[in-house]
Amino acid sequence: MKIFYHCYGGAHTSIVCAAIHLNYLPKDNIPAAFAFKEIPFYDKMKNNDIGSTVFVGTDEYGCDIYIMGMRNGREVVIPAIKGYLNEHYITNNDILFVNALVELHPVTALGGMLSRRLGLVSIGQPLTIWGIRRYYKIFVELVGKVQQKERDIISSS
């Protein structure tokens, strides 16, 4: 199964969820705002990259994990990453497209901003951790979630 996390930009909130599928980040507490610079591809996505899938690793039960950015684009761009996989010999049981864009505190939007659309990481690099670290308990309640969906599937199969 192939596991895609996706948000405006690809560079904080799917990584988060990315992060806490793949264990980089606790489930059961908020971690320290360092913990989030350690994770591979934080607040790394440049702006010309925004519809690229980047892996980022395979969970416990084999499932690939990817992030990507896809800014307004989702109902062009999930049909023909579908597509192309079909294609391919992966049904759509084998992929699972999952919104990170879930409710942000406003200052997650605004550092975003900063740090990915104008280059000022180190304004806007503090200020998506600080917002992020607000809501975590709602990533890691829509990671579990999608594990959950994933459990399913897998025993189904």
Second form
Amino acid sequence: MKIFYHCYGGAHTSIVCAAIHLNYLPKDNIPAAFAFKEIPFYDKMKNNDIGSTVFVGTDEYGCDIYIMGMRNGREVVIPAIKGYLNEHYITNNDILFVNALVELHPVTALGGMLSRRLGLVSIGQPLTIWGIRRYYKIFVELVGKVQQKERDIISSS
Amino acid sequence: MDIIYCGYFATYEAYLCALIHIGMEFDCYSMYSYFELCRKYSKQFGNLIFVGLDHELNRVYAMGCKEFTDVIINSQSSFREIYDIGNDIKHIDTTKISTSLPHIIEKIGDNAHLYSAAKWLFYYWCRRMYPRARYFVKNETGLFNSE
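Could the form predicted together with its partner chain be shown next, to go alongside the form predicted on its own?
The next block holds the full complex; its first chain is the one shown before.
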């Protein structure tokens, strides 16, 4: 099974969810700011790479975890991916797309724009981390639901 | 190889280029059916529309990507690698030759009173776009080089 966490740019919320999923970040407390900076690929996705997938790791059930950015076009991008796979007789049953943009702090959005679009990393990155830390529990809850669904799918197959 | 013509709409430029690519000739008699087809399938965003096989047996598709053409190109290329799909993939971005007319046709075509105007605009668009699309396909794919 493959799980794709996707967000706007594939640089912040999706990578945080993937990191929580893979236990790089804790589920029981809010990590310090430096812990986010140490996550591989955090605040790294370039603007012209949006849409590309990045393999982050394999979880305890053997599922591959990826992240990707879709801007705000997931209603178009996801059918395009599934359609392409269908054309090559690859079923979508083992693919799970998870929207990591469930709740986005405005400060994270601002920081993301400063860092990724304007290249002001030193100003933008701390802002993204500040916003993500405020909503950290929401991401933990989301990952918990995804892992529950993952267990259900695995046990039913 | 899969050749995918990407446009804002699934039809109009993307479909026209795909038709030219597979060698379909276009005449005034087929314009009305093409107009109907464009109107019917234009909003199939993200769905691959199989148009046919070209002379090298490449599969030619048209796809509507709205303004996410670059995102879809990256994502399909990534999934090709993840699933180790043997077929090469080539995306051709037809937004380079697109005009605003298809948007206007789509808008006014929904209005029953303006349907004829939409059809007239479509014929105008077709006549203007066909040579441009043919030149574009020639440049992008190297087809018709013997002409």
